[in-house]
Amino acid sequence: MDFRSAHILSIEQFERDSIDRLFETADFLAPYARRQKRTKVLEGAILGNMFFEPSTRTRVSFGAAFNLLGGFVRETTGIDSSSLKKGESLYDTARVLSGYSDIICMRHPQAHSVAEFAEGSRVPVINGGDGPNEHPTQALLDLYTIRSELAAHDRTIDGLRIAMIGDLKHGRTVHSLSKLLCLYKNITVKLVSPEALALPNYLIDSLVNAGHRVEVSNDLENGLKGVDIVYSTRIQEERFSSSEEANLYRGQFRLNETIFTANCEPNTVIMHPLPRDSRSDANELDNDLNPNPRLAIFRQADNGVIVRMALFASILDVVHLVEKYEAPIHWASRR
């Protein structure tokens, strides 16, 4: 794959070796994304974050790592407040946006959006989620911290053994890590969901076809024996019809400290993509969770800055760049 000026729209579009390009740009890019380093390589190019769906994680990370490649930033939040409630096009929008910019990352809550507004779109556009068809860059800064949490044990992503626990038919995440993991080797995962709410079939096929082992269960606790990653996910409410219907599958598969130490390996580690929903009739990870150090939600969600730092330094041709535009550090941190 080629990065440059290149839309990210699906996951399908990587190959391992992109993928490895990218997590090596990434690695170089980590001591910039920790405030230990700065760099203006991309000083007056301006994203265009436009988010017609609720989001904090993504929007707020895609803005922070253009910042810090020292990049501007430009938002529209909430269809409501865009033209689109005024009945304009998605091509129409596009084609207007893309003057204004030099990238533009989007959310938009139905399926093939993102795809859509690319057609009309003048510049790179990143697939930000697309209702519950895909979330690319999640899969990818999801992929990194599984690589990163395994090479601390020695262990690399082939061989991986992985339970993905949760609303698996809606979770855009979980759809766009499957098709990931389908480029390495000898997998196993494990996907333990209620029956309605399973995996859909086309990406259990796939993961089969990898050669991968697939077990399909409602059974929380066999599903955590014996793997290196759980991967919780939320009832994505907004994908269903009514919080009625949410609200019979909302708290059946909660991981506490007691079941994690009961069931699960001393080096198992816990993912999710947030938000976890820590409402008292859902709370799917237990915040009895927090000091646990298998618990790296809260890396995994940094790591969102790096992956989309790299990104954008690939798609817009400047990682040789970076080290040429470093400029000195002039505050304070706690990180």
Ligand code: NCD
Contents of the next structure:
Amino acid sequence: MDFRSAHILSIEQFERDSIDRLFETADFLAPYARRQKRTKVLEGAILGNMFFEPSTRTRVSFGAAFNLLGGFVRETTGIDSSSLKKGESLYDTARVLSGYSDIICMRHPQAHSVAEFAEGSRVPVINGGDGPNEHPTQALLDLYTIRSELAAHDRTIDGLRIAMIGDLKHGRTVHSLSKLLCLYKNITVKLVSPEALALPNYLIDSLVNAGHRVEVSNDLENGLKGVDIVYSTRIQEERFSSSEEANLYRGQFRLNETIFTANCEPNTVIMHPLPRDSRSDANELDNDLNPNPRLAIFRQADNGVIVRMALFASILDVVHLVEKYEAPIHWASRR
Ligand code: NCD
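Compare with the form predicted on its own: the form predicted in complex with N-carbamoyl-L-aspartate:
Below is the whole assembly, all chains and molecules, this chain first.
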């Protein structure tokens, strides 16, 4: 794909080659994300960061990524505080807001709403999660994390063995990641969920058609065996008709240090898109895993900034100018 001025609406837009190029840019920008270097390459540019569903990591990391490239961020959060509440169409909102921004990130509770919004936008739009449908930038940062965690053991994404656990029906991060894995070779995917929350069939079919081995079960301990990556997810409570219904499934697949040690290979890496639900009736990833060096959830969240910087720099076509606009760092914030 051509990144320049592109909307990022679905992970299906990407080919393997564009992922390679994006990850190369991400590696190049990592020192800027870590404040070892600084650039003002996007000084003057405005990101419209519009989040109409709860978000911490995605919203703040999009904003921080834009700031780290020197750009400015304008935010709207919550449908209740926007004119969508007054009946304004997504098209009109997009037409107006794209006059105020150079690029827009958007999260919205309805599937395909971000694509509808993009039709009215005069600037590139990035999908920050459209209901249960997709979360393409999370899949990119997840794959970037998988790649770097595997590289430490001389492994590549081809040949990956991954267990995806939890609410696979509603989890948009799992949907986008499953699609993305179809671009790679010889992957084993173990899908562990309650039967009612299984990965949608069309996604299982895509994985099988890509030549991957897919195992479906509701047996956590078996699912954890013989995998490189455990990708745990939370029950997506907000997609159920009531919290009572969500409660039926909460807490079924809990991973803690004892279960990890008993079932996982020593190099197995634990990932989660976050937030992990740490309430006692859920607790899909126990806090007793925190000292475990194989727990990659915070490295994964840090990678969100790096990958989002790479997307902004590629879409706005400034990768080649990043070094030219370098600036000194004159503060001390790291401990
Ligand atoms: C995920 C999401 O919003 O889909 N969070 C995120 O963006 N990192 C996962 C979730 O909310 O469970």
